[in-house]
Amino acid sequence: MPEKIVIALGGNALQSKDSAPTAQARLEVVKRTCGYIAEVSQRGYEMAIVHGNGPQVGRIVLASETAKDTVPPMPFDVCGAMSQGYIGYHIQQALKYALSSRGRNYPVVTLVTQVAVDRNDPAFQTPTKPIGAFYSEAEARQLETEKQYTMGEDAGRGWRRVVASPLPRRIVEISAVRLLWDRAIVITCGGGGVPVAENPDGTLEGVAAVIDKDFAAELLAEEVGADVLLILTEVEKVAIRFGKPDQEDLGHLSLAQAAQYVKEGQFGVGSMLPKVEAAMKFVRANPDKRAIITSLDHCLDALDGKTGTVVTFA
């Protein structure tokens, strides 16, 4: 039988911080991004994609903000769902085209997902999801001031506006998901899935937030029995002292090892540290599989053992 893999796509598969923030250059990153996704799919696995969408959301609840006094804003679920419906036609487009020019004629899908979370979630607490734009630290004052925004400084790279990340509890169209898993590649969870909070009456209310992606990619390859979880970031490797003269880059990880790693607060809170978790908390279940987390170009070569990080039980 056809291994199992669930893709995690960082925000650098889909958006390069070299060109303008427009669709088609989104698009344009996309395609490079579906060249490798393709060349997985060749090899055989039956896949999952499941991307972030940080930056986007956090657009296009600007964009709703802005035009307030001409249109209704969205609440911040809508914004998430409509990022899930773009995000996901650029990678099926992309994908189906990439698919194709190498003779594999095989059906792309995305389907707009729901993820229930805890209402009494810590994490709505303690917003730490970065979202949207970069901004200077005085820039972020300003919009705190102005926005009542949550900010926060994004591992080195600027401030940005941060939403609470609770976990996921429930991936609830699931059942869709497994009877489309040997028919088509699925995208699905994008941005972590819509979040939602089940009420005492079994209906669902989206609630404020960004699941991480990469918790609901490990909750997804669990529910689907994967083999492998690949998490696709912008490094080759996990390290640990990232950024300093000794920094060690790490090509295995035990669960011990990677634990250890956490207590000691080697990776950064908004970055490395939940593609870390999520690589435990998928081999913690599965003993006997492995997490790989690397960088995009880096994936086919991480697949054969060469690269990238592989987080395994012992």
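Could you present the same protein in the form predicted in complex with another copy of the chain, rather than the form predicted alone shown above?
The following holds one chain only.
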């Protein structure tokens, strides 16, 4: 039986380093990324891809807000769905080519995916994710009144809307992912999924929230019974005392060790912490499986056990 992998692909694997990259520049980066993913598929792994969307949805929201006097602005959930179309299109175009140039004719498909969150998630009490344009304080106060936005001051650069980052509870289109799983590379839960909440009458409704894509990938990995949750980021290995002279890169992390390091505050809150937490959640739910945190260019070696940080139950 081929091993089943869910790949969580960070924003860095999808964007160019330009300060204002065009869609074409991003596509070039996606093509390079897809070369690595095609190699993984070539080795016989079955896989799904969950990608981030931070820079892309940021630009969609910014364009929508900038043009608001000409075109009614898009709600944030719709911007998320649009980013799934945009990024999914680029990945499936580039990955299909990377596969076929390796002699592999295999379907690649993007599913527009809703992920349900709980309206009572405590995250809604303390929104933390800044999105979209910068405003003056006066404009910010007006948006708070007029649109019931939560606004926050962003590192001295101005005021921005902030939204919550609740946990993913349910992947609405999971049955379609399962149907396609062993016969296509499925791109799903893009940007963590389009965030929706369930109303009392059973309807789903888009909410303004950002679901962490590593947690969405973790939920997907549980739902499809993946063998490996592969979280790709900027570094080859997770480190403790990161950036200090005695930084230590970790080849392996047990659940207990990881919990200890989390308690010590070893991992950056907006960066490595959610990745380690997602990895911990996966092996806690699946004690015989593993999570791997590594960089794109080391992913093949990491799958072979040669590098990366492998997180296991014991």
